[in-house]
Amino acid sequence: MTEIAAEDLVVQRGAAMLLEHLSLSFAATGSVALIGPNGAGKTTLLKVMAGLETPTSGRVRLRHLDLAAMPKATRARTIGFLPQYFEPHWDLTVMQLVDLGAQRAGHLPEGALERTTTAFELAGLLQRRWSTLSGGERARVLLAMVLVTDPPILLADEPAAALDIRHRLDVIRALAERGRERSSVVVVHDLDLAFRFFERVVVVVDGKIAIDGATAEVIGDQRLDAAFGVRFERLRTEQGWVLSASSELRAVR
């Protein structure tokens, strides 16, 4: 069952076209790791599916209603969105930015705030403000804010991008084990994780879809090198999938 979907949606601005006639669904539940070159329009896509910016044709859809017209808490509620860069109008509290983002849902279950801070290990940052924060840390706070809520459909734009290795790990495993039972959709630029952890890859190139499938088709496909221009060298590990760009790729269209 279809829970999003981006209907022949056209994004320009100016004379850039970010994207052009692009038509993509997301099912109730699954991982899904968005990949592409940097430019391609993976944040612009998330942006309009979140509702957070308009696009100049085409419309999303939440289940069979357009989001466009539905009121703007309802999809506070059913969509959580992750951004790559936010910085707070004021210099509040982890704990103030915590529950801000909860504020979200009305109604919290019992005990939702105190495991959420716990989760990304915030206990002992409560009470410390943002701009006392290193990047890691705001990193983590972020993903409090937007998971407190429990939302059913969460696009992330590249969650782990500030963090130390051990929790970029740690962040990218739970959002894509988060696709068990919500969908979970995230801007990976790492593609040894993307093809690790996710059950589905979307490849986004000048504004379009050019690869769609399960991770163990998306991995051996020859669009993927042409993508990124380069040629990978493709290793399976114990792990998963482990890329090597092995030289630049010229010859493929």
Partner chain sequence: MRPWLILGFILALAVVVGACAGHEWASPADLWRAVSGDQALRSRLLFEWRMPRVLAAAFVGALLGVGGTIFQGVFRNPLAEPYLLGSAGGAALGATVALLVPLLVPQSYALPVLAFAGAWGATMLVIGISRVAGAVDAAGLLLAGVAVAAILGALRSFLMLALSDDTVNLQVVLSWVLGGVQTPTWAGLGVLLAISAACLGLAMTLARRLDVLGLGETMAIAFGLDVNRFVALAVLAGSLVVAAAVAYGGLVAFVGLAAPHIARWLVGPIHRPLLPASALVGAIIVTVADAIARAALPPAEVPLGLVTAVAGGPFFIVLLAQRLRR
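Residue numbers count along the first chain shown, from 1. Just so we're on the same page, rigid core means the largest C-alpha set that superposes within 1.5 Å between forms. Worth saying up front: this structure is predicted, and the values here are computed from it rather than measured. What changes on going to the form predicted in complex with the partner chain:
- In the core-superposed comparison between these two forms, the C-alpha atom of residue 136 has shifted by at least 2 angstroms.
Take the protein just shown as the form predicted alone and give its structure as the form predicted in complex with the partner chain.
The following holds one chain only.
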């Protein structure tokens, strides 16, 4: 069953068309990687679907409800949004930050806060201030803030892009595994991670969907090369497919 759907979205900012009649839907469970070249409209798509930006036309439907007409508190409980960049203006402690995330739910089930802080290995950091945290710790705090209410839908915008490889792996894996029970949609920069951990891959190019399918199909699709403007060599490894890009692009396009 469809949990959240974008219907004929158009986003125009000035002369630029960021999304062109884009339609896309996500089920109540499943992990989806959104990939595409820079400026393709991935972030815009995610922000519109999370209710952070208003589309020029088209709408977002949450189950059978129109997102724009939904109370903001309900929307905040249903959709967890993980931004690409987060920097609080005040130097709060880890506990205070996670608590602010928890408060949007109104009422949390018993022990939810403790479970979340344990799951993201924050138990020893609760009294630390944001400014004293490392990049990996900050990413975990942000995840905990957004996921503490256990939202049915998670829309994540390259949350791991600035992390080193080990932390990136941890974060992306955690987000993909969430797709077993919930809807988890993640903009992923690293194509190998996208193809390795996610069930479905959606390729966005120029504000439109270029390819959408199960991971195994998308990786074999020759349109992938055109989407990124490179020639991919698809290498089979024990962990799955690895892409190696070479820039003989124009011929393909």
